[in-house]
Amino acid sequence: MPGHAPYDPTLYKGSAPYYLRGRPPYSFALRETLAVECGLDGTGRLLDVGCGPGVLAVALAPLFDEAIGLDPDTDMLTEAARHSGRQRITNIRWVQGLAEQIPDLGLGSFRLVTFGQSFHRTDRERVAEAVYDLLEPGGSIALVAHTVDDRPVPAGPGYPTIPHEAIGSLIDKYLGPGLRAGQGFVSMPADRWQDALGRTRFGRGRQLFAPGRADIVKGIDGVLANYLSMSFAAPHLFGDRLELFEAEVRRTLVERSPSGLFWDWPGDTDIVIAGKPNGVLA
């Protein structure tokens, strides 16, 4: 198995202010689904690993006594603190650190540990084993992301879909072939989350889907923010050509939708859950 690449602090440089504005939200049913599947009752503690600007942590914190959001990027944590403040969520603590540092951070034990589109960024088996040790007996790990693969596409609100292929071509034009990411290129694991979990004490877990939102409509600024929130189109990668790139994307979007509105269909919310049996001590 190839070694896990070391953390690159430039991975999301400049992206934090765009994340909440640009990324599509998870399913309306995500919180209830996790509450039912993981037996959450308003007590215990949540750890959200790779929390970014706090999307999952803020949404799930009301299900717990306390929540911790962990992320290595200080700009993301600043946005997370602002987000929780706007939502008047007061039981979250934000901690800077890598997932691989979990054993050394003294975070305590948790009922649920979540990864929102972040598990693939970690040394998966090593991190999953560390999470297993942090979980209280009966606790769970939940890996959350959007997926369109093999998911039924609902009826949309009548606006054009986002022209991802055309925008991808513009990214290639400005940044060259191959998806950039920090100082290197995007590298995804060759197998699935469940395969990685299957090599740990968790086992493969179970996969379920919460219905994705079919009502997400974005303006041109929102579409652009979505891309600038991604590691492969982070603002710093464009250098002094960022404004030129933004202008060309805007022109492309106006050509595709004179109203400036687009349907954003991120797919259903994909959830993989695995548990630590009751009676198993850390």
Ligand SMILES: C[S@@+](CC[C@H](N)C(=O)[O-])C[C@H]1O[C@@H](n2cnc3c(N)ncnc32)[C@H](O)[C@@H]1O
Second form
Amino acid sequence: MPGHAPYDPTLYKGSAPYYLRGRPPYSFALRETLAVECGLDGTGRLLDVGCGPGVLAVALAPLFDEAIGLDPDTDMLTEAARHSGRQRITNIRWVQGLAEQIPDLGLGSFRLVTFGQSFHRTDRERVAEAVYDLLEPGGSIALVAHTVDDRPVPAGPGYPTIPHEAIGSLIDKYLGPGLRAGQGFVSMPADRWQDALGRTRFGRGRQLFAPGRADIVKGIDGVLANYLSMSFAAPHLFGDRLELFEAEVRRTLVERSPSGLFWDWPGDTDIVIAGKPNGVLA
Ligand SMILES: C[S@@+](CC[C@H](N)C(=O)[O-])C[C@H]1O[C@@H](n2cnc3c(N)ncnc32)[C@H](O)[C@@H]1O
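How about the form predicted together with this ligand, since we already have the form predicted alone?
In what comes next, the whole complex appears, and the chain from above leads the way.
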């Protein structure tokens, strides 16, 4: 199996300010699902790894005494601090660091450790083992992402869907074939998160789906922000052609929806949960 690539700090260069505006939110039911499945009661501590601009940490912090958001990207952490400030959530600490550094960070122990669309970025088995050591007995790891794979598509609000194929062709035109990321190309693990967890003390855990939000309507700026928040279309990749790219995307979008509005269907929220048994020393 090829080794895990070292972290590339340019992965999301320029993306952070677009993230919260652009990325579709997770299921309305995510918080309740985690609360029930992981026995959360407003006490204990949360660690959100690869927290980005704080999407999960801010949503889940009220279920804990204290939360920590961990991310290597300082621009993401700046956005996260703004986000928690706007939401008046005061029990989160933002820490800069890599998931792989968890054993050295002295973060303490946790009832829940979450990864929102970030587990694949890490050296998965090594990081999951480090998380296992941080969990209190009975604690859980939860891996969260959007998924459309094999999920039913609900009825939408009546606007055209985002023309991902057409925008993908524009990205190819500007950046060449093959999805770019940081200084190289996107590389995804060949197997699923549960397969990786299955190779650790956690075992494969269980997979649940919380119904995705079928009500997300985006304007042209929102669609563009979604793309600019992605590592494969991060602003730095376009260099001095960013404005040209943006203008072409805008033209494409206006052609597809004269109202300028689109239905953004992110899929259901895929939640993989695995636990550390009670009675195992933390
Ligand atoms: C797609 S964003 C996810 C943000 C947020 N968790 C969410 O649910 O939307 C992935 C995040 O993982 C972070 N990341 C990348 N490599 C990482 C690593 N090795 N350890 C921890 N975080 C990492 C990136 O900086 C980025 O903020």
